[in-house]
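Okay, so here's just one chain, in structure tokens, the form predicted on its own.
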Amino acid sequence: MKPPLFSILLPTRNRSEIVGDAIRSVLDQTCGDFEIIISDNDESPDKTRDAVAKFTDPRIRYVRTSGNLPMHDNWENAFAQATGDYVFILEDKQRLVPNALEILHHWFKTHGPTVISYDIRFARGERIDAPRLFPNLEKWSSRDAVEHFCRFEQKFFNILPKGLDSCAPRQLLAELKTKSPTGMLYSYISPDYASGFMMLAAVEHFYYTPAPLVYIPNNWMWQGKYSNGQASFKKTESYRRFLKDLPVTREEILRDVPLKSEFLWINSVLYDFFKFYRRSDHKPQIDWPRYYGFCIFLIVMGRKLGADLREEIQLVRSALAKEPLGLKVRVAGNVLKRGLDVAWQLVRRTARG
């Protein structure tokens, strides 16, 4: 039997309420040639398992978990289901735009076997438009790509190929699984991240689209609710388990981080920059005035959205105090360029509606 073009990977825990509805996102696409593959690992031994059997599209795979994996084991477990040429990871938050495995379609029939990433879009209501046939796509270098991380600029973040945000081969994805420095292709600390570095480090080159292939209904985000990123700046219980559940301790986490939180997401990313992101012709270095100047954006917006951060408050406060003027002065100006453009981009959204 001929495998299907697309493997859509769909890891999920305790969201039984919102999986059906991801399903059914990727069963109203206009390119059918897709499997299904649902690793449920809730703690509920039914409530998933009723969620999928509403449905009896035989494209879709259902697979039971143990129901305590870390989250990086059941994205693990997902994968070494798929027999797709590409993988797709959607989260079970998400929803695919209808005509998103089109488009991707097309491009790969242009371009060949490839690497294409895409924009996430926090939808106000229940769904966005879908873009149209066929989007704007641009050709990035994966170096090029790094030294955007490495300034901290707010373009990596949206275009790098990381595993929520973007499409590969699977052959390519098996490759970096048996050459990962952890045996896996979606590594903690943040499988998409740790996947997405060791995907810069192998590929020259790969292509982005600013067109929304996905987006995440009713700004869940921005409301905390199914946010990992708000678990972390609030501290909560889950994402204090999270990290007690990892292989790897808080001192390795934060060991080449100045400000030792492990609440800033970004040191968390840091770590598996250090570990995943590596290439014998290209060695970055951080820009840490500008890892000052991110992390007390991340400060402020973590407070906006009522985290407690006096701590992490105070870390920078100590830290700075033991810089040079020369670094201040270069992390006051990198807070107010970012804040600044990022008052340019709430205009430029609300010119929009």
Given for the second form:
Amino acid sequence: MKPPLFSILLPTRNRSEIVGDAIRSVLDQTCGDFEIIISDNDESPDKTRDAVAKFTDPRIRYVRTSGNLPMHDNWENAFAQATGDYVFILEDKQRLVPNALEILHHWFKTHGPTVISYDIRFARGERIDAPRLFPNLEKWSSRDAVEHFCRFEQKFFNILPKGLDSCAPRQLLAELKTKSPTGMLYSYISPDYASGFMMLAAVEHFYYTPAPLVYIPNNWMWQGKYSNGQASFKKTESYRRFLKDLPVTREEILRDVPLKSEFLWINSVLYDFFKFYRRSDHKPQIDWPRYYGFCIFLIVMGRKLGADLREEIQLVRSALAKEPLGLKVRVAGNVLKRGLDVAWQLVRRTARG
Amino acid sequence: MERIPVSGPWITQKEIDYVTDAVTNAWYSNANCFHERFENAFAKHLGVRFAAALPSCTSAIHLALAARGIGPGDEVIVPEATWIASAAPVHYVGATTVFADVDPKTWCMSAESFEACITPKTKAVIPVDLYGNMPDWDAILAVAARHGVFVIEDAAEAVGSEYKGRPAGSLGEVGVFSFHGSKTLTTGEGGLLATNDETLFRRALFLRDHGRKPGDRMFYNAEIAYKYKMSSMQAALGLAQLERVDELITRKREIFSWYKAELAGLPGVALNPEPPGTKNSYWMVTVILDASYKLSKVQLMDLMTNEQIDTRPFFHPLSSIPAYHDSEQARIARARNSVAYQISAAGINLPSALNLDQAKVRHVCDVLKAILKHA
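Can I get the form predicted in complex with the partner chain as well, since the one above is the form predicted on its own?
Whole complex next, starting from this chain.
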């Protein structure tokens, strides 16, 4: 049988009550040439299995794990089953817009096998309007994207073809996996960033569309429901356990950053960057004043969310005390600009619903 | 502004090259090479085992019914709202045509009405993927399976549409296509029969060639049958178009998306539906006006014609047209099929030709909006 055009990886854990909605959003696509690979890592042996069994569509492939894989292993497990030409991940809390595959298919036909990253919209309501059939597509040089990262510009976090918000040829992903320093495509600490940086090292160009092909409904992101995004700020027990279970030590993770706190998530992203962005012809320099600015901004946001970040504030104070006045002014300016940028992003990205 | 046609093909140098090749070389021992390539490529495109290129979709339905042995005393169910080609072959084989109502959600045959039309004489059903829309195939196939009714999928207007990932034309026991000059994929005139049923396919090939056994060189016909074969030049044109089918369908969908954007927010106007899990190839962009407009399709078409815009009426209910009007089944259908009568009365096809551009679509929509404003 002909392999499908798309493999949609759906790694899931302990969310049997919503995983069916994610599956439904795939089955309702206007392009039907796909397989859905559900890697069921639920602690319960039957809840997710039963939720999936309600569907009889032959394009669904169900795989059960031991039930206690770390996140990156569950993603890896799903990828190992993929047979389609193009692969992307859909989380159990996410939904595809009904023409997502058709839009991607059109671009792959137009531009050949390439990497396309897309927007993930945080929706207030149950669903969002489908984007128009041929939305804008920006061509990005991988090096430019990395330079954006080194300046900690918000744009980078939108365009980076991460595991979670990009679609890529399976062949390319398989090659990345072979070359990966860990032997994995979706590697610790942040599997989506790790694969994104490997991608940028491997390709000269990729494409980005500001059109939302995926969304997270019902304000789940802002409510903290179905999201571990704030766990690092809040220094939760689950996040501490997550760090402890990693095959790298705290010291290794923080070796190359000035602010030695594992609760500032950008530090683990930098660890992934140093480890997975490897190019002999491009050695970008991190803009450290902007790094401080970014970290201060994270602390401000974290405190707004009720996190205790006193130790991190102390770290920033003592680090900046050693720096000259000019750098301090640059940091302050950067914090201000960042605040304005993010406020604008929030307004723009939150869908009406 | 020049006249805007309602339909028409997209021909490139590839088509011209293939047809030139056929007219130059497809003779003598090569006489069938383009048929074979076209039929094999089409079968592959659909994911079915067999395909036969024919002179029209009408002939494909005729052959399917004849190959299945349907004849006098049998009943065949067709949707009320479709082109007469879906129904006329039932008469050719001497069977009785029964008209089922359509589903307001899809404009295609309603599964409930289909089931209500079934009698012990019912032998076949011909659901139509109208204008590229897909009916509720799960429900229709369930009814057909329950009653043992043979399913011919009339995908004449739906090349490129999909239902739950399965291409239009691959859902019934037989699928039929039209390649008329107005169609998304054209061979000038032409059609095709596709099936996975080898026995039926062999029988159809036998019947289409004057009832000759395959390989017969003695002109020793076994039965009186038909002459339904496509020419090499048409097959070559079809092959070139098929190799560009994704591009053709993408353009059709793009044209529809322009209309959709232009007409968004216009009250009381419905465009072709695309239910979840389906893909509509939008052969004909169609608008259905709400009854509150008090404007018949004929009036609306006249007003559009005055502005140099060609349109077509939504197909009249078959039970209303003179050809069927006086039949017993048409009398029954007129009393039963209220949805088809309601939709058909208020619908027109807007220009959907493959040579349209966005400016022309905008112009058509501006004219339509102006007409409706004063209606």
